[in-house]
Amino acid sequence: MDYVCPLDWRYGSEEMRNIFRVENIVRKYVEVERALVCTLEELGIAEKGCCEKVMKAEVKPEEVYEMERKIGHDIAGLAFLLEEKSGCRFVHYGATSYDIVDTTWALLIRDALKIIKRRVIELLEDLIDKARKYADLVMIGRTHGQHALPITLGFKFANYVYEISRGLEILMYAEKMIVRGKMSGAVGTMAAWEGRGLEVEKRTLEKLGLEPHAISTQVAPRDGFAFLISAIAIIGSQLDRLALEIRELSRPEIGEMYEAFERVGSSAMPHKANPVTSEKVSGLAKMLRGLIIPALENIPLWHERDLTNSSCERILIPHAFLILDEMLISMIKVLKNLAINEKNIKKNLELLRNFTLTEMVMNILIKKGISRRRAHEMLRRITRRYVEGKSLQEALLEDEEISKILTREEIESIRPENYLGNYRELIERAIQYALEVIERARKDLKTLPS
C-alpha cells in the first residue's frame, strides 16, 4: 500500500472519493468549459462549429498536470489543451480561471452533499425508530455526570433526532449558499463579453443545472465555504455528541448500552469490549471543527482576490466530506449493531432508591403551603439519610416534620414513572420536526440533476 492520507484508503467511501479524485475534477473543469463554449455559439460570439468540436475533445488529467508543470498553471493548461484538441479558439473565452474552478466546485459540493444527505437521513430514520421503541423505558437523566431526574430512553434518542435533524437543516440551507456558479471574468464585472455577459453566465450555467451569483469578484465569496464547513462541522460535532453518550453509558459501571461487534477489543486484554467506532467518530470530530479556522481565514482575500484560497480549498474541501461521510457511515453501523441493556437501565434507575425525586417531593410541599426555600431545607436534610441505605420514600416516612404535611398515599406515590412530564409529546414533537425536515431534503435529492 502506496498512501500518505488515511483518506486515501482508509476512512470515508469510495463513493465519496471518486467525487474528489483527480479525474473527476478534470471532467468537471471540461464540462464547464463546454458548457461556456457552447453557448458562446449560440449566441454567435464563437464561430459555428465549436461546440462540437469541444464537445468530442477529450483531455486527460494527466495532460492538464504535465502542462501545469511546464508552464504554472493547471487552468490554462486545460484551456489549452482543449483548444488544440478542438481546434476552436474560443475555449475560455471572456473567462477567468476562477470561473470554472469555482463552478466546479458547486458541481462536485453538490454531488458530496447527495450522499451526506441520504446518510444523515438513514441515521435519522434509526434514530426515530429508536425514539419511539424506547418511548415508555424509564432511565436516569444525568446532569454534570450526576444521576438527575427520570427520563426515557425515547427521549433520551429523541433530543439527538431534533439535534442532527437541525444538522440537517442547517447543511440544506449552506448548500443554497455555496452550490452556486461563477461564471463572470476576470474581476467579476463580465467586460470580455461586450454586454451580453448576464446572458452567457445564464445560459452556460443552466447547461450544468446552477444559479448564479448575484456578484463575485475574480472568485465567488468565500463565506459560502467557509458557512459550508461550519455546517460540516456542526453535524460532525452532533454525532460526536452521540458518540460521547454511547461511550459513557457502555462504561461497566454503567452498562446501559454496548457497541455489540464481533471484534477484538484489545490486543493485551481479551476481556475488552471497547467502543472503539464511537471512538473513532469522535477523534474524526475534532479534525472537522479544526477546518473551520482555515474556511474562515479564506474570507478575507486582498481585493479582487489572491491565491492563498486555492492551496488551502484543494486540501479542506475534500477532507472535510471523506470526514464527515466515514463518521455518518460509522454511526450508522453503531446505532445497528447498539445493544441496550434494559436490566442495567433498571439497576441503575434504583441506585439512588428514589432520592433522585427530591423535586418531585419539594414542588408537592410547595403546594402544600410551603415555602421553596423551607421545602428545599427540608428534602436536603432527608437526603442525609440516603447514606444509611434508606429510600426515600422511608426517609419521607420517618421524618416528623413531613411526615405530617404528606400521607402515604402520596409518599408511596413518589415514584420514577410518575415524574416524566409530557415526555411522549415532546418526544413526537421531535420526531415529528425531523420528518418535515428529512421530507424537504428528500425532495431536495429529486429535483437534484443526476
Second form
4 protein chains.
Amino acid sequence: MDYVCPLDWRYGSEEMRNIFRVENIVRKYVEVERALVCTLEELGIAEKGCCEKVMKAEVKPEEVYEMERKIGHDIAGLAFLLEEKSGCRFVHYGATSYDIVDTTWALLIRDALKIIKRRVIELLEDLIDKARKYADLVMIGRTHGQHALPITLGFKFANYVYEISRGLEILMYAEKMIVRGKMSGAVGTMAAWEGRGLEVEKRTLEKLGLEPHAISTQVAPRDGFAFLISAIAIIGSQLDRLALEIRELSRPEIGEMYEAFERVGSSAMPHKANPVTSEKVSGLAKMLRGLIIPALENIPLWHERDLTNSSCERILIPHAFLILDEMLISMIKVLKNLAINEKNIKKNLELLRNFTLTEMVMNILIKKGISRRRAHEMLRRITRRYVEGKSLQEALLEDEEISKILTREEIESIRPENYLGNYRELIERAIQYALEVIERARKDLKTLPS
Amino acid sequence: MDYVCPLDWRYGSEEMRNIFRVENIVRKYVEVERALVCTLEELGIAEKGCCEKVMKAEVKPEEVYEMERKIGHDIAGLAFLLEEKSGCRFVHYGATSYDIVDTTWALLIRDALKIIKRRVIELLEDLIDKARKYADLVMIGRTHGQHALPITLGFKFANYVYEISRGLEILMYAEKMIVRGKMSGAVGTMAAWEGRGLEVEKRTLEKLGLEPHAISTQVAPRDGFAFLISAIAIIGSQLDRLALEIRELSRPEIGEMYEAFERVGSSAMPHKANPVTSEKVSGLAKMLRGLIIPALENIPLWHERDLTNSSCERILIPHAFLILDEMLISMIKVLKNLAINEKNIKKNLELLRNFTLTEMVMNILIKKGISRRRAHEMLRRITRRYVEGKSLQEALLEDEEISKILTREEIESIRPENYLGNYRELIERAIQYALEVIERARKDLKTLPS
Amino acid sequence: MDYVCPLDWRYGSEEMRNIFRVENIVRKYVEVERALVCTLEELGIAEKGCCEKVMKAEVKPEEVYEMERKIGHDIAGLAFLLEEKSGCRFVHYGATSYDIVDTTWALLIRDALKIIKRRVIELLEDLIDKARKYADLVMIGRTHGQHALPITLGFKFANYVYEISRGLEILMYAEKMIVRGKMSGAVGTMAAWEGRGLEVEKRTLEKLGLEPHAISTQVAPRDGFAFLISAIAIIGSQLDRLALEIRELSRPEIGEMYEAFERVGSSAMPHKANPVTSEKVSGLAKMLRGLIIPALENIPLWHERDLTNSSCERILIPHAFLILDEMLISMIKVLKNLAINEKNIKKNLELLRNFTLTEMVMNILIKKGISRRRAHEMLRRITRRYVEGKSLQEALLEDEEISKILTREEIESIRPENYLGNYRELIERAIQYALEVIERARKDLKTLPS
Amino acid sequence: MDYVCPLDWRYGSEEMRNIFRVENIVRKYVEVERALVCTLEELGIAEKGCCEKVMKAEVKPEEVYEMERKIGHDIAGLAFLLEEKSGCRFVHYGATSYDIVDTTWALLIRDALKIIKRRVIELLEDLIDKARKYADLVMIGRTHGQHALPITLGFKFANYVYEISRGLEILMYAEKMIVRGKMSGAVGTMAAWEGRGLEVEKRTLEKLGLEPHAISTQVAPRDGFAFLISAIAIIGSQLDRLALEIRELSRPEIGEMYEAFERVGSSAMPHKANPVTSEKVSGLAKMLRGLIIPALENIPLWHERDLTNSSCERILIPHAFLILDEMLISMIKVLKNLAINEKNIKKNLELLRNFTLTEMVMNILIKKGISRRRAHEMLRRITRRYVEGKSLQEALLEDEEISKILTREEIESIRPENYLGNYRELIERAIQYALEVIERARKDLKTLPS
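Got the form predicted on its own; could you also share the form predicted in complex with a further copy of the same chain?
Now the complete complex, all chains and molecules, led by this one.
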C-alpha cells in the first residue's frame, strides 16, 4: 500500500508486471551480457571459460542499483559486478550501455507483445462468437446517436471484429520494426570487435532470438518505439469505441446491453448497473493517446544519440503495456459478462414505427420511375405524419398518391428484416479477415523462443 | 525492486511520494469523511457523539482495498468500514464518493503544490543569485544556434528568472481554480441534507481549509485539472529549455558551462562529462507534455458525470507531480553544481572577431546619415573580409570608404562590452518581477494549514 | 474554391479571419514599425520628420512577399520597403524581426480575444437565461449514463454557466501573460538605442496600448503562447461537454432536447434531426486538444531563440482562434435553436418508477435510527421488486418491515421534487460567479483601444 | 493575400495543394458518384443510359456549396445537382454520404501519398549518395552532445538512410490499411442494392482502382486514418532529427556543415548563415506531432458512426499532408545545398587530442590480460593528463605502467581511423535495406492508376 502508481498494484496483470519489474529487467540485462560474452569466447576474442563463468555469476537488482547510486550509472554498475563475480574481464567488452538496454527492450517488448496478442486474440474470438451468435438479431443501427437503418447485433460485433483485427495487424507491423536487437558499440560502428562486429552482432542476437537493425547509432532508431506506442494507442482507442458502445447501449432509456457483474454500483446509489468496467477502459484509453507524444518526441535525438529518451522510456513503455493490458483484461471480462436484452432491442427497433425506413421507400419509388425530387417530396409529406402517431405503413397506406404507386403488399414488406442487405456475407468476410490475422499472430506466438 | 513504475522508487522525492501513496490517500479520505460527520453532528443532522467516535475509528488501506475487492468500490468500502468501526450510522451521510475523492484531490494537490512551489522558489533564488553574480560577464548571445549580439551570462539567467516566475504565476492561477472542495452529493444538489446543504458544505470544507466550487455535478468541473496539468507541463517545458541551454553550452566545442558532478559518465567512455541530469530533465519534460491530453479529454464527461476520468486521474495526477518534482530537484542540483568556464565564454565571444557587431556598425553609419541601403552594402563588403581572417576592426580600418566616415576611436569602441544596452536594468526588472511572484507564493505557503 | 484549409472559408467568422489574413498581419507589422520610428524621433534618435514620412508610406502585402521571395525574409523585406518609400533611414532602427512579429502577435491576439470574449459572454448570457428559465423543471440527473438523482434543467445549465465562466477566467489569466509587447532588439538587450532602450520600449508599446515583458531574448517567452492555447483548448473541451450533452439528450430514446434547425439531416435519411452542429463542435474540440502539443514544444527554444517556433506559430495561432470561433458561433446558434421536450423529460424522470430515490429512503431510515447496514439490506430487498414492475412507493408500502418504520405519508413524499436540495441557491451562486467574471471581461473589452 | 492558413500559399507544393483544393475534392466526389451509377446500370439496377448521362453532367464546387448553404449538407447537394443535371434518378442510389466521402479520401490520400513517396525516395537517394560519397570521411561521433568515438560522415548519413526508409516502410503499411474504398450504404449493410451489394461495391471500387474494407459501419474504420497520421508524424519526426543534426553541426563553434543558400539571414544580422530551412522543418514537425491526437480521438465514434470525425478530418488530413510535403521539399533542398566543411570536421575530431579513444586503449589492455578494474584505474590516471594539454598518445607514452604494457607502435596506432569497426559493411547494409524499400515503393507508384 506504499505505491504511488496504480500500475504497480491496481491495473494490469501480474504476468505483465513481472515483465517490467526492475528485477526482470536486470535479469534480461544479464542475459544479454552473457550472450555477448559467450559469443566473444566463441570468436576467440574473449578467453576460454569466460562464458561458463559468466553464466554462473548472479547479480541482484539491489546490487546494481546500489552501484548506480555510487557511480551514477546502472549498466556500468552491472558490468562491473558481473566482471567482479565472474572474474571474466571480457564482460561488456566492446559494448555500450544501450547495446544492453535496447536489446533488453526488444526482449521485454517481445514478451509483453505475446501477452497482448494472446489477449487480443481471446477478445477477437469472443467477438467472433458473438458476431455469429447474434448474426440475425435485428436491431436499429445508429448514426449521430439517431436511429438510422436496421442492422443486426452480429453485424455490429463483426465491425469490431474487423477493426480490432486491423489493430492486431498494425501491432504486428510495429513488432517487426521494434523487436530487433542492437549490438554495435558506443556509436554503432562495432569498433571494438576487431573487424568481426557483424559476426558478434549476429551470434549474440541469435542466442536471444533477435534480428539486428541494419545500422544504428549508439541506440536503435526511436521510430520503432513511436510506431509501437501508436499501435498500442490505436488498439486502445478501438477498445474505447467498444466500451463506448456498451456504455451508451446500457443507458436505461436504451437498455440493449449491460455489464452483468455483481457489485456495488456506487456508494450512494446501490441499485444501478453502472458500466464501470467499460468506463475504466474509456478512461485508460485517454492515457494511451497522450503517451504517443513523448514517443514521437524521442525520435529527434542529437547526433549519435542524446539521453533524453532514457528517463522518458523507462516510464513510457511499461505504462503503455500495462494500461493496454488492463484494458484488454477488462474488455474480455465485460464481453464475457455482457447481458443482451433482446426485448429492449426489439422495442427500440420499433420506436420510430419504421419511419427509419424512408430510404427503403424512396428507393422503391425511384425504382418505380419516380424522380428523386418527387420521391423526396412524398416522403417529406409522409414523415410529417410521424407526429400523429402513425406507423410508416399506415402513413403510406393512407397517402393517396403513394398508395397508387405501391401495392399494400409492397408497403407491408417495408420492414427492418427486409432491409439488411448483405449483412451475412459481410459478417463472414470480417470474420475471415480476422481469422487470417489471428492465424498469423498465432504463428508469431509459436515461433518465438519461450 | 518489484516496481514497474520508476516513480515508485527512481524519480521524485519521498516527500512527494508520501502524498500520493495509497495509504496517505486513504488517510485523507478518512479525514474528509470525519469532517463531514462532525459537521453533521454540529448541525444536528447526525446524533451527538458521532464525531468523537468517528475521530477515533481507524481504517487501514488494506482493509479498504479488501472491501473493494469484495464490493467493487473503494469509497463505499471505506464508508462501510468507518461506520462499522465507529458505530455511527451518519458516516458518509448524504455524500457521494466523489465528495470524498475530489475533496481529497484538493487536499493532496494543495500539499503537492506546496512542495512544488518551494522547489520552484529555491530554483528561482539560485537563478536570481546567478543573474546577479554574472550580471557583467559578457558572452555571445545566440540565435538559430549562431552567434548574434553579445549578452551577459547574468542576462541569460535573468531570462530564466522571468520565465520560470511566469510559470509559478500560472501555477498559482491554476491552484486557485483546482484547490477547491466538493461536498454536494450524488448529483451536486445537496439533496440529502434537508435544505442545509450549503452549511454542510461550508463547515465541512472550512475544517479542511478549502473553498467550495460555486456549483458542481457529481464531480468538480474537470477544467481545473486540465489547467493544473497545463501549468505543470508549461513549467516542465521551461525547465526543459534551461536543461537544453546547459546541454548545448557543455558541448566540448563550446564548453561554457557543464554539470560538475562526480560520476561515471557512461559505461564505455569514462572520461566524458555528459550532462546526464539535464538530459533527464529534457526527457521527463516530454512525458509531461503528453499528460495534458488525457487531462483535456477528461473535461467532456457525460451529463452529471461519467467515470472515465477516474482511472485516468489515478495515474495522471501523481505522475504529473512526481515527474515535475524530479525535474525540479534535478535542476536545482544541476544549478548548484554548474561549472562556468569563463575562459571558453571569452574565447567564443571572440570567435567571430567581432563580426557579430555589424549591426552596431550599421547603426553608427545610419546615425551618421548613411542610408540603410548604402550601409548594408558597405557592411556586406566588410563582412566578406571575415574569411581572410581579419577582425571587424581591421576590416573597418582598412576600408577606404568607412574609414573616412568613422574615426579610429569610433572603430575601436566597437566592442561587445559597449553593445549591451540596458542589460542591467532588464536583469533587475526581471528579478523584481520574480521577487514579487515569490512573495505571493510564500504567502500562500504560509496561509495554508499544515 | 481553391482553398485547402477549411478555416479559409468554411469555419470561423469573417471578422476573425480578417484579423489573421496576411494583409492584416502586414498592416500590423507596419503599425509597429511606425510606432517605433515615431518614438525614435521623439527621443531624438531618429531625425525630425521621420515619423510623418513613415506614417504616409504604404506597403502592400504582395510587395512584402515578393521581397521575401528575393531575400528570404519577410520582415527584412518590409523594413526595406518602408525605408525606401518613406526615405527615413531609421525605419526598424535597432529592432529585430521579432520585435515586430511578437508585438504584432500581441495586437492580433488582443483583437482575436475581444471576439472570443464577446462570444463567450453571449453564450454565457444565454446559458444564464436558460438556467433561470428552467430552474424548476425537474429532470433526472445522470451519472455513468444511468439514472441517478433528480436535478432540474436549470441546475444542469447552471453547471455549464459555472464551467464556461471558469474557462473565461482562465482565458483572461492567459491574456494578461501573452498580450505584451516586445521591443528589445536582437538578443533582448536593447543594445542599439544608446542606453535609452527602456524608454524606446515604453513609448513604442504605449502607442500600441501594450505592456512590455520584464525581459526577453530575441523573442518573448513562449510560455505565454502555450498558456493561451491551453486556455483555448480548455474552453474548447468545455464546449465539447455541452455539445455532448445535447447530442446525448437528443437520442430518440431520450429525446429531452434537440437542435431545432431546418435542414437536410443526411443524404440518405432525410427524416432525422441529427445534432450535426453539436457534432461539429465536438469534432473541432479534438483539433484544439492536439494544438497544445506544438505550443508546449515551442517553449524550449535554444539560447536567445531558435526559429522553430516561427513556422509552427504561423499555423497554430490563427487555427486555434478560428476553430474556437467556429465552435462558439455554432454553440450560440445551437443554444438559440435548442428545443426542450418537457414531456420526454418527465417521461424519463419517471422511467425507473422512483427507484432512483433509494438514497432518499436510506437517509430517512438512517435518520430514524436504522443502521446503514440494515438499511442497505432493506433497500436491496426493495430494489429487487423493481423487476416486478412496482414503483418504489408500492414496494415500500408492501414491505412489512419498512411499512412499520415509515408512514404512508412519508413514503408518498418520496418524490423527485422533494429531493432537490439547495438547487436554487446553487444556480444563483453559479450565476453570480459568472456575472462577476463577465463584468471583468467586459471591463477588459472597454479599456482596450479599438 | 487574403489567406489565413499558411498552407494555402506559403507551405507545401501547388501539386499537393491541387489534391486537397475544394474543387478537386468535388471532382473526386463526382468521380465516385459516377462510378456508382455506372455500376448500377451494369447490374441492371439503374436504367440504361444513366451512366452516359452522368458522365456528361458537370457540377461545379460553387454550386455544391451554394446548395450546402441552402440544405445544410454538401453531398446531398451534390447528389441533387448531379441528378438534376443528368436526369438520372439513380444518382447516389443506395449510397450514403460517406460512401462518397470515404472513397474520395482514399483517392485523395492515394494521390497525396504518391507525391510523398516520390519525395521520400528523392531524399533517400540523396542521402544514399552522401552516405557513399562520405563513406570514409572520419569525424567525431557525438553522444550527449559530447565527443564519443569516431564515425564517418557517410556512416552518419547511412543512419538517416536506414531510419527514413523505415519511415517509408511504415507509411506503406499505413497505405495498405487506409487506401480502401467504402461503398456500403447508410449503416454498412448495403441494404438498398437488392442483395447485390457486394457486386456493387466490387465493381464501383474496381473502377476507381480500390480494394474494399471487409466490413464497415456508415463509415470506414477510423484506425486507418490514425495509422496514416502516425506514419506521417513519424516521418516528420525523422526529418526533424535530420534537421536538428544540421542545425547543431552548423553552430559556428562546430561548423561541420551548413545550409549554403543565398539569402538574408535576419533583418538585424545580415552576416550569419542561419539554418532557417532546417529550423522550419523542426518547427513544422511539432505541428505534425500534435495532429496525431485528433486522429486517435476519431476512432471511438458512436455506434454506426457519429459526425465528430468530419469537421476534424477536413482540417487534419490536408494539413498533415501539406506540412509533410513542405518538410520534404525543404529537406531535399537543404541536402542539395548542404556545404560540408572537412577542415572543421578534422579540427573537431582532434579537439580532445584522441582522449575520446580511451575505450580503444582499455580494450587493448583487457586483451593483454589486464582486469577491467585495473585498466579503469590506469585510464583514469591517463585522463587526468588531458588538462595538461597532452595528447592521449603522449600521456600513454609518458605513463610508466602503461608504457611497459603497450609498445610505442601500439600506442601510435591508437587513432580514430583505426577504430571505425565495420562502418563500411554497415553503410552498405543500410543502403541495401533502403534500396529494397524504395523498390517496393516504386512498384506501388507504378501499379496505381494515374
